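One chain is shown next in C-alpha cells, namely the form predicted on its own.
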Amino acid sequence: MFAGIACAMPLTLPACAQVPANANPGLRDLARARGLTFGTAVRSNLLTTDAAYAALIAREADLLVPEWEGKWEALQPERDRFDFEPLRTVLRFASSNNQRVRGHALLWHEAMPAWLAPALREGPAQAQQILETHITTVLRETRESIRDWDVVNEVIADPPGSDNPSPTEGDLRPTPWLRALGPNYIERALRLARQADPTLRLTFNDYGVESDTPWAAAKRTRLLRVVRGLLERGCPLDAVGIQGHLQMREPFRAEPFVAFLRTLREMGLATLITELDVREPDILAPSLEARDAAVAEYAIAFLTAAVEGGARTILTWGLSDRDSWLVQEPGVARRDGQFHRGHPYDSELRAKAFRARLAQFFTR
C-alpha cells in the first residue's frame, strides 16, 4: 500500500549483501524446509546503499517484491517513457542472491504519475490504449525475470465500519480506472496480462479481509463475489493475494478466515500472504518485550490460519520497523509519539520476538 520513494541509485551491489557461508539458517531456508516460501518487500535504493539492510534481505528472504519500483509512478513517469532501471536493480540483487521476484502492481489507483488521471478522463478509448501499452510494455520487459504479478491491486470497496469506507454501494472501489472503463476494467487488465505473457501467474491482490469484524466479513463477501464473477466469465486468474496488514485492535478468529481461503482454493485459485505487518493497539503493553511478544503472537495466529487455509507463500511488507510505512505514513502511524513495532526486526535491525516466532513456525 505504500506509494514509495524515488531515489538515485548506483548500479553496483554491496559485496556484503551475500549470505555468509557460516550463517545460521535464515527464514528463507527454514520456510523452504516446511514447503513454504518466505519473502519481503524491498527498496532498491536501500539495497545499493545500506550494506546491513542488503545483507539482512539476502539472508532472510527467498522472494522479493519491489515496494515502489513496479508501480506506475516508477515505471512510466511520463506517458510512453518507461524507466525500468530501479526495478532492474531489484532484479540484479535477487539474481546475485538466488532469490526470485514477484511484481507489484500493474493496476492500482494510487502511485499514479501526474499525467495519468487527466489522460484517463479523455475517454474510454484513450484509457484502454494507456492500459494496454503499460501492461504489454512492462510484461515484455519482465517476462524472463518475474513470473507472478499483482495485476490488479485494491479494487474491492471498503464496507461501512472499516477505516476508509468507500462512498459506494457496489463491490468495486470508485477509482479513476472504474470511471474511465467501467466495471469490466479488472477483466480487461487480466486478459491483457494473459495475452502479453501466457504463462504468468496473474494475482488479484487486496486487503481488509483478515479480521473477525463485520466489515472484514462484508469485504470477504464482496471479494468472493467479484472473483467468482470473473471466473464464471472465463477471465484468466490464478491467485488471490491477501495483504495481511493486520490491526491488533481488531479481533482475529481462525475459522472464518480459513473458510474464506478454502473457498478461494475450491475455485481453483492459489492464495498467498503478500504484505504482512502488524499495527499495534491503541493501548500498549507496559514494556517493549511485552509489546513485541504480543505482536508476534497475533501475527503467528494469523499465519497459522493462513497456512491451514492453503497459503504457501508469506511476504512481509518490509523486514524492519525502521523502513516501515507504519512509521512513515501519517494515516497509519501512531498518534501517541510511539512507533509501531510490527516487523520481525526493530529499527536497529535487531531480531525481535516476531522473528523468533517465525523461525519456530517454519520448523514445527
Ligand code: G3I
The other form holds:
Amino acid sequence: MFAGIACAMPLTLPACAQVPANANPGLRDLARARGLTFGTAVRSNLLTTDAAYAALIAREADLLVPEWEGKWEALQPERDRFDFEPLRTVLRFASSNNQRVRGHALLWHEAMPAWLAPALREGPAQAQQILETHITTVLRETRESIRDWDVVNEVIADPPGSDNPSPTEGDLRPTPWLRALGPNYIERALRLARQADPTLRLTFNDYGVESDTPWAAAKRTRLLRVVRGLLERGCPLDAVGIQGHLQMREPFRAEPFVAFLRTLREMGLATLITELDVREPDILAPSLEARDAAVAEYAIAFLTAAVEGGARTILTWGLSDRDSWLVQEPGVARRDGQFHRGHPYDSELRAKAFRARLAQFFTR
Ligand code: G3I
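Following the display of the form predicted on its own, present the structure of the form predicted together with the ligand.
To see the whole picture, the full complex is given below, headed by that same chain.
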C-alpha cells in the first residue's frame, strides 16, 4: 500500500459534486468537482506489474495518456506490422477504472522505429502513403476508445537561447517528416486524421512555451504563426497541447502565458496541459521539505495561469519521481545523482507537497 494522503475530514465540495463523506477523494474527484480534468501519463508495463503504481493511477487520474505505447516505435515496429497490445493494456486498465485515454502521438520525430526514417527518404509519394497508412490504421483501431490525439508533436523549432536551438532558421523543426513532405506535412497529417475520424479532437502538442524567457516568447510567437497559418488554410485543428515540462531555473510570469493561451482560444482552439512535471534548479534547497515546497509553488503558479488562460485539462507526465524521464533521460537527469522531485509523489510513492497543493488548487 502506498503512503498516499487520505483526506481525514470530508471536503466541502459544491453540492452537485459532493463526494460521500467517508470517501477519500482522489485528485480526479477534486478536479472534476471544479470542472477540470486531471490525469497522467502511464506505462503499460508498470500497470501490469506494480500493484501500488496501478492503485495510485486508478485513484488519482480521470484521464490517461500512454507514455510510449501510442508512438510509432510501439505501434508499427516494422513496416506494415502493427502491434496494439501495449496500448490495449492501457485501454483495458482505463476501461476498468472508468478512465478516459488520450492518444500520443500520431506524428513525431522521435520514437521512430528503425525502418521509418530510411523509408521516408524514398520520396514524397511513399512518405505520404506511409503517413496515411499509419494514421488510418491507428485511428481505426482506437476509434471507440480514444477521442483526442496529439496528431503532431514538437514540430516548432527551438529558438536561439533554448536548450537545444534548431540549427536552421524558420518556424518548423528540421525533421525527417519535413524533409520528406515539405512544410505542409503538418496539414497533411491533420487532414488525414480528420478524414479518418470526423469527430476526433485533433491536438497540436508542443513544449518550451511556458516560461518568461526570450526563447519561450520566441517559441510562442512561432507556434502562433504556424497555427494561424494552418487555420487560415482551412486545416482542421481543435486544440493545442502545452506540455508543461517546467524548469525552475527559468522564471515564470503569468501575464505572457495567460495572453498566449487566450490568443489560442480566440482562434477557436482549446488548450490543455499535457505533460506537466518540474525540473529543479541546479542549486537545491537545503532540505527535502524546502525542495518539495518550492516545486509545488512553481507548479501551482503555472497551473493558476493555465486555468486563468482557459485550460481545463491538466495531465502530469507521471505521478512519481521514480518512473520519470527526468530520472531516466541522461540529458535532463540531475548530475549529482539525486532525483528531480518534480511530481506529486516521491520515488516510494509517498505524497509530497505538490500533491497536497494540487488538492488545494482543485478545491479553491
Ligand atoms: O519500447 C520499450 C518496450 O518494448 C518495453 O516493453 C518498455 C518497458 O520497459 O520500454 C520501452 O522502452 C522505452 C519507453 O520509454 C518506456 O520506458 C523506450 O525505449 C524509451 O525510448 C521510451 O522513452 C520515452 C520517450 O518519450 C520516447 O518515447 C519516455 O519514457 C517518455 O517519457 C518520453 O516522453 C516524451 C513525450 O512523448 C513528448 N514530450 C517529451 C517527453 C519526454 O521526452
